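Only one chain comes next, encoded as structure tokens, the form predicted on its own.
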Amino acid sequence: MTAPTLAVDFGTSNSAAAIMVDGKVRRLQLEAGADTLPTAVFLPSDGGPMLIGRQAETALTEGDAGRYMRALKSVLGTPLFHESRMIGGRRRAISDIVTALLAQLKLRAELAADARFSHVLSGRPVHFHSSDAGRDAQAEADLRSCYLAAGFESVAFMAEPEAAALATSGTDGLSELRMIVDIGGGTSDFSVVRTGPHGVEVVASHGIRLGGTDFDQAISMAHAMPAFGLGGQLRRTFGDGLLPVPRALFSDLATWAMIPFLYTRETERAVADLVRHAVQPLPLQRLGAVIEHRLGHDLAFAVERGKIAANAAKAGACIDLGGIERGLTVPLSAGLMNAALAPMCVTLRTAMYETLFHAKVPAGSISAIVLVGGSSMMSLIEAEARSVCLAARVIWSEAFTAVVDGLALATTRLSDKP
């Protein structure tokens, strides 16, 4: 028997593999007791065997020597994917990592399902890139490349947004509009779609490059890189005046794929420099520990729970830094962190209108908005999506398995194709 054709979301945070059986879709476990794989991958100073998911982020929190590496989707397109670099005790490149993931990946399901497989049906946002289609359409081509070195033989790929569309529309039979929101880690899509007896027909999609990550960062930059010297004052080396800290390195701190690329002496000596002229030592120091000590994940992973406490409303949500500086907190209420977001926020709320414009037709025939993604989670994408569908009601998907669910149904339909 021909094994079916394998669906694989290669999400930004969070991956899956799933399947049709029988008519039903039977999500694989990549790891025990799990739908999704963390999209993160570990390899070791020593050489040995790269580590993914789970395996990763426990040999990083107990502190094993080698480079940790997560959000590598949001390289796909740029020079970066393929620029060799000492990583992990030699030199390899991104797209080295991405195979040797994806190879992974197969390895498992195929365990999983007891079959081998050949061919992936791939989700990919509806834009890598938003404002380069050549960025974009480079990507989708560094993708499919990674895939063919893997071990699969074919590879298509399928907007995230109509695949959940696929998986969340149309079960209850309702002839409606509908409205796809998918925030995921480092993109946010929208579809508008026409549900009916007959399945779901897509009016049109839109996409931006922003997503969880980008939330990170900018709750990361308002929030916790002040206390390691973002906004404070450097003496000049000649002359009266000060001047201010620069923002870039800050900023690759807080960027999930930068942070690895910090670990280098040429950063040391940068960090050195600006304490030796800082106004304000002592942040800047807490920096320089950071850099030296291979901290700036720890950062990162604080600065996401801290989001998800706050998001949830919980009393005395905080940035916990205790892991980089001893009872080193921050303060961070829903209020501070939607503040830190609102310029993000009239990106997606422009970006649902632009899918509205694009489908022609007006917010108030979209009878419900459907939330997808594990960055959907957060209230505020609720609250935006509502002020511009006042109409619609609100329905909750299984955020982290429908883009992988509606990718399995959609392999039916290349199966089908002569």
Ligand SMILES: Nc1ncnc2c1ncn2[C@@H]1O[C@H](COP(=O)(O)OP(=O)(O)OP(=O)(O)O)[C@@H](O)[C@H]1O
Given for the second form:
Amino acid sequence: MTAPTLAVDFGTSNSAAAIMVDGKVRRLQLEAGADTLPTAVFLPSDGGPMLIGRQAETALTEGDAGRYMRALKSVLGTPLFHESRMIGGRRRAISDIVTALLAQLKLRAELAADARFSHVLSGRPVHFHSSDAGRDAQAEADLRSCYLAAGFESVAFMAEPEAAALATSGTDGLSELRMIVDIGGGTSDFSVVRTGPHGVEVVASHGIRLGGTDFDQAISMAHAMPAFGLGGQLRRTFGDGLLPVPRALFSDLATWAMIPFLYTRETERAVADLVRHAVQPLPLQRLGAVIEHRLGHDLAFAVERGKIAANAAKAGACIDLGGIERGLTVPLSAGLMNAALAPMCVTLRTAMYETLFHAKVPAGSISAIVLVGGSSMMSLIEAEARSVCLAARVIWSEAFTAVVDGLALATTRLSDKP
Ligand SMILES: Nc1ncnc2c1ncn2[C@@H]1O[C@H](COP(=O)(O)OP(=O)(O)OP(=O)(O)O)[C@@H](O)[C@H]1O
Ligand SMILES: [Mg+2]
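The structure above corresponds to the form predicted on its own; please give the structure of the form predicted together with the ligand next.
Whole complex next, starting from this chain.
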């Protein structure tokens, strides 16, 4: 008997693997007790073995010496993906790191399933890069070459929302039009599908490069970074007048994938220079401490936790920056957060209308909205989708595993092909 095809959802924030066994989806535990694995790595400075998933997060929180990286998927298709740099005591490129991550994922899946996998069906966003077709094609080529280098012999791709449609439709046998709304860490994907007693037909799919990590960035820039000097002013070295503190460094610090690249002598010198010229040096001194003590990810995690708490409308929700400076917090109510995310909501709503336009169906004909992906748990996503498809009811899928379940279901179609 040939080994089944391994289904892999390689996500910006979380990854998962599954196979079909006796006609049913079996998720493979890549870590004990969990159906998903954080898409994160930790490269120890002493050149020791790379850690992945929760072990990587533990190494970061315990302050081990080394380089933590997350949101690697968002670098696919960019020149940075192939640039080699000193990372974790060795020269390597992000492509090498993604390959090593996929090789470990393959090995763990094989141990969990007690089988060898040569073929993989991987999810991909509808667009890795929404406004650059060349980069988009390059991103898929980059991911394919990483799977091949990780030991797979063949690689097939399927659009993530279409996989989610397979997993979330068909069980109730209802004949209707549905819109799948899959908002993950890096991308937002939409499919209009027609469900019926014989399965699911994809009418149209559309996607944009915008996800929960972009929400984190927007919230961080609006609410966290001012505590580190953003919005402050600098005295000129020569002459009178004040200059605004430049934004670029803060923008990188608020971007998950860019944080590790800030830990250089050059950045330390640049921040020291800002402190010297600052009208209010204290916030920029904090920035200096973040760079010097490599606390950028702690800051990003604090913002992400603040986002989730504000979304849950917890009273007194805040961004707790106590891990950076004792007692430092920034208030973050749902209202403040939603105001920071308002421009992104407009972009998401426009993308939903574009999806309906591609599908050539009126919004009123959508009977159900299927919410998929961790960021679809944001109340404002549900509100946007409801405001577009006014007649639709909302179906909550399994946010973190609907894509991998659907990919596993789709592997049977691959093996049916002659
Ligand atoms: N309870 C929650 N409320 C709001 N957002 C959440 C919640 N839990 C997780 N998230 C966000 O969901 C995102 C991760 O979702 P998910 O695991 O579906 O993404 P992904 O599949 O890895 O990414 P992509 O599909 O874009 O590559 C993160 O940005 C995270 O902050
Ligand atoms: Mg996803």
